[in-house]
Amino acid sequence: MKRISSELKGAKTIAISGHVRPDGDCVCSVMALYHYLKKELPEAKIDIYLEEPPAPLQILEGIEEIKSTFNTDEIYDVFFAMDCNDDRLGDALPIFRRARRRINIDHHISNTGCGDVNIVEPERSSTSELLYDLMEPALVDAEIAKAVYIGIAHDTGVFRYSNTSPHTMQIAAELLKFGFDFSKLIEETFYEKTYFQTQIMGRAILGSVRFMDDRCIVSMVSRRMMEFYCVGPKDLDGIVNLLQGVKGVECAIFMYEIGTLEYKVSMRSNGLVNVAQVAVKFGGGGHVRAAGCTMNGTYHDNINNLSKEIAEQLERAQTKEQE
């Protein structure tokens, strides 16, 4: 595998940017590529473009580099693109057009490559772990290591996903030999909520439905329910999770509302149904396991509509294991 060293020769301006929402993959390779590549370029410019992260992810160092505000004319000799196609980058994307030599590193079976260069690989547990292959092994240090690890954690749910793979605990290996406190690190940033946090949960876990013969599970979180509980959309990371852990079920969502008949949806599969597929016939995308998009309509007609393409995919599933 190249390393990303080759795709930069005579960059002396470089951009970072991820995802709208960003989630801890997302927030990490870019972090760990913003501190590789100021090791790799040290006379180069590196700025980093990206919504505001989650609260727990602030203890990255250098997470104040991130400018959340994108008002920039600027022409970039290279712009990276991490853990996304260019239909996510948001309010960077018009940055990323403009910039000279365009890098799109990612791992969502959905992305078709937006880039001069396109690393795209599927079968990665993670952005992190894939970035980590790119580097070269001398130039990493432990901040990198740290906000790599975080990283391949939050997207393989602490190496319990299926995306989990030899490789990715080979990496996890090579990556606590730096010697950072990693219990500390995950505690802090995947398992820890605010008081608020867990009162919205339990709200949601109790407004769940299971329907399909309870092999599917449902629940919603409205803007006035957001409202009185005081928390916003990355407050309600985790509820998805959950529900998709009650015994039994097959396939979790969880929406909550954005806009008037706007709601963000997540998914969740234990297996039998490829929710990266049903994500995307609603213009989203992701992983097989894990996936999301963005849907108009009332609760119950998305809920119509989604369980029209699962219940599919589970008599398919159920017509396999009867032959």
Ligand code: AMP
The other form holds:
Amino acid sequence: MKRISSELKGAKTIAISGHVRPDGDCVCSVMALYHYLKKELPEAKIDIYLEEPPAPLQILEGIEEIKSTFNTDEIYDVFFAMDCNDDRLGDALPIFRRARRRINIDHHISNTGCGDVNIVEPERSSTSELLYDLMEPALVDAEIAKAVYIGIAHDTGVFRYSNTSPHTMQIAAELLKFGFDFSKLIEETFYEKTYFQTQIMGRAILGSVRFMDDRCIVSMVSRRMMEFYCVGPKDLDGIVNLLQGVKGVECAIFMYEIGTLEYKVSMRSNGLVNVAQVAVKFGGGGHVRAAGCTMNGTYHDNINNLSKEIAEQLERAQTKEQE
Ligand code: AMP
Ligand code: MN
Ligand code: MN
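Return one more block: the form predicted in complex with the ligand, after the form predicted on its own shown previously.
Below, the chain from earlier opens the complete complex, with every other chain and molecule after it.
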């Protein structure tokens, strides 16, 4: 692997992990790395520690190798933390801490570098894209290509968000040459929703409220609602993006209840607001236009606290516009 081959020399045991509630980029970069390392280091034992991936991603080859229980005393020679900082490794954190060598590969602007080696490039569309450039082209096969492609597609909203660069498209073009059915894969892993997922999405949109002169929009899903529609956190992807698409909206906020007075917050910006900065203030992180955090308190207190930060940024942006 480019840039880190010396780190891997002699490694006999390797662990790969990513963030809690893994998304497409996380799962795909983990799986692509797994398949790649199996080819580069055929003698090494490679274990994957990750929470259960969303159902549509279970089509990836080797996904059954993922260990979703983290009770091990093993001290790995190398640990790869993908698509996150150590604070989002969840139950894999003790394994990470114990490892002899830690490699962190990520594209979050809020990443402070938790590894002994950090390959953190915020201008990258996705960790999958960054990982692809570390791979020796000769070792990339169709299965690796497929995983990288899906990872990039998920984090770019299928090559739509502003994190999509000419280089992203060049990589995508190279990957398509492997001949997998990209259209079907994107449909089935990104767009397709179950009936209940579609229903709760509708419910969340119906309950949305605009504020701050209609420049912000917010919606919340409670635990009771999730129970009623028989859905979990994994089923709520895409709601915040729909809110973001409302004409005139600068910043969209979506929250779902994860515990008593505890909410997972997702934010999206259409350009004026740096939501990573807002999320970092509340212990989270992410990207300039897509970020998240976990907040304690009532729903209304949380909105008030977030609003204060967002309003300040909007005001600043407005002053700049007027200058
Ligand atoms: P989400 O709203 O969960 O889709 O997340 C948007 C982006 O922010 C993704 O790139 C996440 O990886 C990142 N993100 C979400 N929550 C956190 C958090 N608590 N800490 C750091 N990054 C986060
Ligand atoms: Mn991610
Ligand atoms: Mn990512």
